[in-house]
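Let's start with one chain on its own, the form predicted on its own, as structure tokens.
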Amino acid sequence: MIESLIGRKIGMVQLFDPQGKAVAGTVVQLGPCTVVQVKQDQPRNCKVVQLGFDEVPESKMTKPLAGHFRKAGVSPKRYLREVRADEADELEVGQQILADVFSVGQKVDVIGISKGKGFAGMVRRYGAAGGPKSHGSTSHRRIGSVGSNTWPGRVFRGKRMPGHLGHERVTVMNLEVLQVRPAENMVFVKGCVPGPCGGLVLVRRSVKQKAKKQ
């Protein structure tokens, strides 16, 4: 059983549940993903499958990577990811994995790269309160003092300060699958997922599923 699939975020839509309530969802194009390699991960003591996604001409590949695909007998792919598989021995190199590995109502985690926002200050980046808002203040949105006494005499690593915002790996957990359309390689998940439209995402089976309320 494949635990994850590579896909691409298409955009957000509005769906309606059986009660007629509007639900915000995100459309994700999942696959088709091609099995490029099946191997044993020694450190984690588990079987892993290397999946390829998005066709690309061989002229766009480096020679080592082109040889890797040629050896597997698979057309070159733009993206490669290694994912865990419970029954990896049943998978064959060149086999295509479609979106039907997920089912309606299943909980999934979506991993992607968030939108880059560029340089941001403390108020926008971390939601800081800022300085006094009254007339005469010159530090409305400034960080304030980060100085220290004789000890430690330095700024600790990890101190929240202005800097680059976004463009980092983000995982949104426990999203519900609303619809699955294998013929179109489409999966609709409840809520939003990280990244821009067209961005690469990894959809995996939820690893920290919340317990149902009694």
Given for the second form:
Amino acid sequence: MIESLIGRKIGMVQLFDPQGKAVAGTVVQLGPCTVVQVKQDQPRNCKVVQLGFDEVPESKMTKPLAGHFRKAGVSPKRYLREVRADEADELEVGQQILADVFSVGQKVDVIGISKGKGFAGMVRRYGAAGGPKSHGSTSHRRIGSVGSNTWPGRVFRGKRMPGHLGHERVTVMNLEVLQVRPAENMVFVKGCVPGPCGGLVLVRRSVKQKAKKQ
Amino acid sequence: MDLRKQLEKEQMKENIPSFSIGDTLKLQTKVVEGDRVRTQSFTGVVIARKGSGLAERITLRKVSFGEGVERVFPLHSPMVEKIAVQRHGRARRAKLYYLREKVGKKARVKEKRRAES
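Output the structure of the form predicted in complex with its partner chain; the preceding block shows the form predicted on its own.
First the chain shown before, then all remaining chains and molecules of the complex.
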């Protein structure tokens, strides 16, 4: 079975586990995802499945996209994502995939776009210590030194500097699945998930756990 | 409904008696010792009530052998088996942290006189 699904972050709550301990986790609305296309990815030499998530009226589509959905015989979806699936042959176009591909206790990875923080300085972006706050210092949150002297006479490439922080693809690995409810299209994972509430996330079977099994 | 609220509601207790700050409560809590589970009770004055929904919790204070003891209990926790109101206190503020600095007679909360019906 395919083990990646598109979903939406609903938000975090604190619940009690069977042992009576309070655990904080994130509610993710998962699917239902529809298989829109099954194809062979030539460069990577693997099977790929295109999943659609979130119903949307056809009037919202561009004509090429609407044609894509019509060809597949599925209703238009807001989001399309391709996921690798070695079992792609078992899947048919139009097939619905529900949250029950995951089971309680399983480890998953959650991929999302983190919240944008805007232009951030060194202290916030990289956790720099900053300068002294007092004793005549004016270098409170400045970046400090960026390099040496006549040798090398330039700033190294990749030197960490202030700039845009957040709004990038972030993967959080090995989150435990605490609850699965296919009826409500919902999973509850332990811990936090990147992105704002309502943000798009991709949940997949944990890569690290997969590697461990083999 | 919001899925979060729904999840919280499923675990929430419906039989929590109404009490207010300054009341004396007796809680029965489950204590796990190895593979044995027994009940332990804690009686104290409610000096704070914080949070909402499933995460609501109270702070109970009692003086045990001359030493002040405070414990925080999540009201909806499955480990809290029973909540019983023993005495209604008259408190004029929402947090009774001032009790921590008081000893003896001053460390009491006056009993609330309720109109007999």
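Numbering follows the first chain given and starts at 1. The structure presented is a predicted model; accordingly, all values stated were derived computationally and were not measured. Here, rigid core means the biggest group of C-alpha atoms that superpose within 1.5 Å across both forms.
The Cα shift for Gly163 between these two forms, taken after rigid core superposition, is smaller than 2 angstroms.
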